[in-house]
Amino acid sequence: MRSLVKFFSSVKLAIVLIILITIASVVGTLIPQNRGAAEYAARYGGLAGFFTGLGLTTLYRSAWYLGLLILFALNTVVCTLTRLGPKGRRAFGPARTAAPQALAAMRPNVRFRLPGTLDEARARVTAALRDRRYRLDAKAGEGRIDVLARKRRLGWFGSDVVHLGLLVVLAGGLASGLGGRRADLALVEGQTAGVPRAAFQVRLDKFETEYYPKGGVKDWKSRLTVVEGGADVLTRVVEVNEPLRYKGYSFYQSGYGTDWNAARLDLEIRRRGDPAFVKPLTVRTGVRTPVDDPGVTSLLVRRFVPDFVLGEGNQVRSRSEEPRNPAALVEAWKGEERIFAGWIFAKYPDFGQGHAEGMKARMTPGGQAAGAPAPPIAVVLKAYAAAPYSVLEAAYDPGAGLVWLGCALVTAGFFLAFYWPPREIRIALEETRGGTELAAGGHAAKGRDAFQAEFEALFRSVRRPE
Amino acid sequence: MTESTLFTIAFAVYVASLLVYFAALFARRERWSRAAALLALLGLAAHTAALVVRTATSGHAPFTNMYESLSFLSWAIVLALLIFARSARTPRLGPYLMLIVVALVALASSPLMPKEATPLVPALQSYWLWLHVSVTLLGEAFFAVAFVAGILYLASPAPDRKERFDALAYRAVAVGFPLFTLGGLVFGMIWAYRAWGRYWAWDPKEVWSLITWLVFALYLHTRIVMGWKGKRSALIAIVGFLAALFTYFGVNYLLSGLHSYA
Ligand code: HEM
């Protein structure tokens, strides 16, 4: 126990540890961290499978990095509490009687006799400290008075406050990666979503996408409101850099889309060999809609895509969410009879209908048999609108707060390190004959050019008070 | 005046303060020096006012591409070199950071770096972005300090100017260490979580700044604990402000990550 105690406390563990932390932490900026197996296995060929047996590849999650930190954290605990003790007498303790070699073992120190008594040399002495803004101890002896003299002492637990302040970061850091939790919500306008464990949903009211007049998108502001119990209980417009805070719960704008899965389209419906009949239709994306037609019953739009490509294996899929190339996967029905089944072109209104057929057996596997007689009608696709949804995420972090208290502590800390330079005086007056003699010595761990010159201008005062 | 004409007055004033201030240091002439000290002052003068037309035109902050920010980092080691020209009892400090400030802007200057200010994508709308940006190159600029402080160290041969370049280099790092630990970790921290709901996402920039910390928390360390001084720390502080270029400069080219606008 004792050794383990020694071995946490020693700052050669903490330097080996800075240093070992530093080069682990470079190693993970340079293999790029949580890709997919295929994307290493590109990169790096054999070593692909050894780098991510080492957690290389997950490096700031891997057990031996956590580990580090954690062995890290220990180090700064016993570190510093080991510490505590002798600067807590050194800010705290009380005056001692001080040998005369220690006083001038001390950097700086001063050694000389005032006329007077002991009472009046004291006097002098507690008002130049005082002066100073020193605060003063002091034991009376035989003949003999030791004052110390200490101003700014907290400065000596800038280190502590420091490390205190990281620890509070670590702890906040595991907090989070522990009972942190976040989810998307895509919302459109007017939709209510649950919170993933919150008792309490969030409906979208309105969403806008506001641009800068050259193009380019200035902001994306939600209006959401909670509601908690079936009741509205709070409206908030949130934009980037603004979230939505509730119960524990933040909630980001952190992205848009449209929503082409609910796509409504205008369609327009001509009878074959008759080319006065047009029939305007508007559809939505998987709803069967009654068509007023002896051939076609009804029409159903199974599928639309803002940006028609055909993928590997002939898939069709949406190369962007930009209506590029919009196009509608159309069935017509007779009854329960499916009639036909075709892509249609918003862009290219004659291409796909004389193909219905063809385009269905290539595309839609498990389709109508080839050789099919002729569709009695055509569609075309004439306008397609989707709402756009926003994405909001919701986030639950219990670490923030201890992240920020723990921030507060470090920045504390260092102003009491470097700025709060503690001092220290110890002055020993001893009555002689005729007089009496002091024996003074200063301690500064920080700025002793100045605490050297605040010294000798304060015994100065003493020897010559005004 | 525009911001691009008080730009090219600055770079020409530094250029005469470099030239002044060697000028200085081979002739040896204590007063050239404090007239190449009040050249940079005036360059520096220059270099502000063309920042205030720039945040005026352009309506955000001045940091927001490499151009800007390049200018803000050599505005602010100019204003590190100032600061600390008079304390700290060396010809050779003025010269050699004016080098790296003359470097900067150049670099600034160049075609490299488009100029034109664009639309801030949303992300960036936030006061969090003056306060991040802003304090962390301001702790960079001390960096510098203490990277020339610490190769004259390496450089100079005398034991009493050593001994000066060692006590220089490390105020410089207490003062660069407080603002890069706010600017460069707390504030971006704190600007991440409102703008990503994330105060850290191990993201490379952020863990090159990680490491640009941990160099230095590694200098105070080695030196206050262990009493390591002079060529080691030096050291040190060299590798910790090339670290810091990097998590500046380097990773916007050479890595990927969220934070690629800036
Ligand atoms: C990277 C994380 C750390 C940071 C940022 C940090 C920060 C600091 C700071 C600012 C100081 C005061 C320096 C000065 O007064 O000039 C200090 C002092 C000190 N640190 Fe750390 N520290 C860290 C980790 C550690 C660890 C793990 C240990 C454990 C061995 C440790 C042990 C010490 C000691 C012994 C001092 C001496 C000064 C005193 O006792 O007042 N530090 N640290």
Second form
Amino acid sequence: MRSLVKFFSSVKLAIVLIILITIASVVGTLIPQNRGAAEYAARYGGLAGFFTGLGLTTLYRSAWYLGLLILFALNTVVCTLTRLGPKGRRAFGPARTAAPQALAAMRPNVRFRLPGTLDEARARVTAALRDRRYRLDAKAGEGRIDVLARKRRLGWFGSDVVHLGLLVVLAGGLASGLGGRRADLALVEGQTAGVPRAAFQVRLDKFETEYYPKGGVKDWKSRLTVVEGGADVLTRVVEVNEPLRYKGYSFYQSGYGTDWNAARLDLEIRRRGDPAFVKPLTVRTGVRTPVDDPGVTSLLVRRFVPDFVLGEGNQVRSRSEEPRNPAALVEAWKGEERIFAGWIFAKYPDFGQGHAEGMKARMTPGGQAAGAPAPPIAVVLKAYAAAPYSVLEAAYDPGAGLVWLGCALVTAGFFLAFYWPPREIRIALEETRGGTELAAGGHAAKGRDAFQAEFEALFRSVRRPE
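Switching forms now, from the form predicted in complex with the partner chain to the form predicted alone, please provide the structure.
Excluded here are partners and other molecules; the one chain stands alone.
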């Protein structure tokens, strides 16, 4: 049992664990955490399986990382407890008889004779010590009194308070790693969304973007309302670094965008061979809109992309969220017959214009069937608009309070250790013929020069009281 305690209280073990935890934490910072398998495969290739198997992609919840933290916590607890008893006795233990040799070995020390009785010498020493805010404990014997004077006794426990703070931080980290969760909520104005694993919802009442005079984004502001039990309970404006907090959740402003998936498009239907025929139509993406025309009874915009480009494998994608090359995939129907489908471009109205259904021809990049007859109508994309959305990060961190408390304890412990050093003075008063013999020694953990000056001033006042 003793060897086990010695092992867990070892400073070497603490240093090794700190190094391992630091290296693991750096690795966890470099490798993105809690992502999908496809993302890891694309990023790391054949190493993705190796990283996943070692738990490096979920590092802060992996068994081996948590094991390191628990082992470090155990090391800290044992190290603290083995040293706590002797420190407690030194800080709060009673006065004991001090041998003359022990007092002479202390630095600083002093020895001289006082006139008067033992009780008078004791009163003179006690008054001088209390003037300097020492706490006293005395032990009286036959013709002798031993006085133990101490101040700043909590300074003995500075390192122990630091250890306690580290344990609280570790507990907070474990609570956050095992119980914490984060989710992104993308909301348009007026939209209400549930918060994962919470008994309330949030509604975006208003979203605005502020710009600098030169056009750069200055700030995003989201007016957010918490809805619980069907009633509004809290409304706050969320900005960058100014989150809304409710029942352990924090909602941060993390981004913004435009909801192009629900875009509103202004189109024109034109009949080929009849330049005078122009029919305006407003549609929404994904909604089949009736058209009052014998040739076309309805129109459907399957998809809208703000910045059209053909990617790998000729797959259509958007290079950005900005409408630099807006395009829409349009279908025209006559009853239940689709008469054409294809991409139309706002900046290039004559490019593409769909293809007639039923044609087995090769498609051009614009959607026109090579060698196919032109469809009976043309659709022109005149204008487009979409509601902006706000991206909010909902974070639940059950260990945040513990981490802050632990940091406060660590700070307090360092203050006690470095700026509140304990001071101790042991005095032996022994009655002799014609007076009282005084022998004293002092000890200070830090600031020994200042303590030496205080010690000398103290006993000068004892020798020659004012």
